[in-house]
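Just one chain is shown here, as structure tokens, and it is the form predicted on its own.
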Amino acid sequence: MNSVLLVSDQNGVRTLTMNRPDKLNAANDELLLGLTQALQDAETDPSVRVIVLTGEGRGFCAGQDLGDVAGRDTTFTEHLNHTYNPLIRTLRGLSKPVITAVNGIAAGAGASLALAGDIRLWSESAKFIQIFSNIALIPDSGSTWMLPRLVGYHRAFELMAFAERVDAEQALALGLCEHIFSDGSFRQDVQAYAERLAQRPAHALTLTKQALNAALTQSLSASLDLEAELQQQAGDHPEHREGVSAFREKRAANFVNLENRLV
């Protein structure tokens, strides 16, 4: 429990959990270096089919802790290409799907963090905050990417101008997340979640992920042809064979562990 990032594996899940609660699980370069090396063992484990993100305590992510850049020579152009950029590209660009368990404050950075997820799980209790403005700094760690995208560029800037802190029904609302669970059940929630989208095809939500990541950025015209290469390679797997067998046999698709049911 001294460790800044804990790990823990269940029914396919990886759940990596930000271990300063004392802090509310402000960033240190400790931590946010870690999570990307977690992120990237995640990545190239096979027993690993969904990761999930979330905070010890009552906080996901405060954001930056200040006292850990207190009097550094360093700029921070070079703090955000060391610590928070390669997280942020680490996180978006996995080929397993990514939850942010946000159970509690999201804020600066942290609130980025939270957006950066495939699917985004709430706490009753959640509030997110693009806080930067107070201390006259603009939002970074692809808040002004991710954003936008999610609510429009108006409201992302109201949201950024006034610092303005949203609850988790607001957020629901304004779709920073897609579900709100209990305080009380919370863990238990995002874990059966979690398992049940670990059910799910995983090459087939790999190549999904990368249409949608590569839709963000690309034509119409484009996306059709990417759609059209990503489903021969969707349709040539034994996923598929799966998918199809169980549709004709009236029973339940079992993705997982596949190669080891191949003859």
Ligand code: T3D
Given for the second form:
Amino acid sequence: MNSVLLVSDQNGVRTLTMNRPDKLNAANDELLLGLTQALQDAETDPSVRVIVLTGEGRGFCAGQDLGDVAGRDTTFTEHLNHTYNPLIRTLRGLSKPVITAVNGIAAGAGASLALAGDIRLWSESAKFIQIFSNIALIPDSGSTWMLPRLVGYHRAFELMAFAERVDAEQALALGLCEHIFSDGSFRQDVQAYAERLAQRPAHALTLTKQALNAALTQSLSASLDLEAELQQQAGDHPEHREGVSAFREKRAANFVNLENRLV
Ligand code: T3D
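Based on the form predicted on its own presented above, generate the structure block for the form predicted in complex with this ligand.
Below: every chain and molecule of the assembly, starting with the one above.
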């Protein structure tokens, strides 16, 4: 059977590949619910240190499968609450770093997904379209929250109103992605980047995510308090001892399987 979601593991990196290439990986319920479950599975699997989300073929994800909407017996609100919203909440709530590897066109809710990673890596031919207004819907799956925080209210509104096509160079300039890799070596470059991230101190990165996410909605004073609390948790962790020992011994720190090596 041809699965709508492919799952593979390599060197601490779990790659989830949306696999409906004939439809540019447009999302049906099977894909949305399966992806949410796969993210939860990755979170609880101790062998996974970094998660990569990408698409098969020339698309990353073209948003909602419009072929599925006609015969649907749920309202838009029910559908979002059942599928996209749990997916975005799960993705953004993961303690592990998520890389969205945008291999091709990201449209509609697919553009929201592209933004939702902790790190966004794009291929040189990837495109981003807040396409919802072309079918007279509003941006969803977190785009109204994420995009204005990245580009400001006014640019976000313009991108949404005209369903403007954003290419990789523009995306880099706008802060929608961190790096652009060549089309020809995209998968290998993403894997190499993800493996480098997987070598970093996982516990400290989890706490860093927690502090950054809280900072998006709280005061400086509240962030200072949270930093003081989380820094204690980081400082008490074996990763910190390994980092300091490595510095003193003038060697590279090894944060992987630390607990196993200490017992
Ligand atoms: O609960 C709810 O339902 C609300 C949630 C909404 C979330 C949303 O995401 S709303 C937005 C839905 N998405 C779209 O409106 C995008 C529709 N697609 C397009 O406008 C274009 O396909 C693209 C601009 C993304 C890419 O254009 P292009 O020229 O590169 O490719 P294409 O030829 O249009 O698409 C290739 C195939 O994929 C084609 O199939 P065919 O003709 O070869 O058999 C096309 O129909 C199919 N496809 C692309 N996007 C979708 C799709 N099929 C179903 N649903 C799609 N979204």
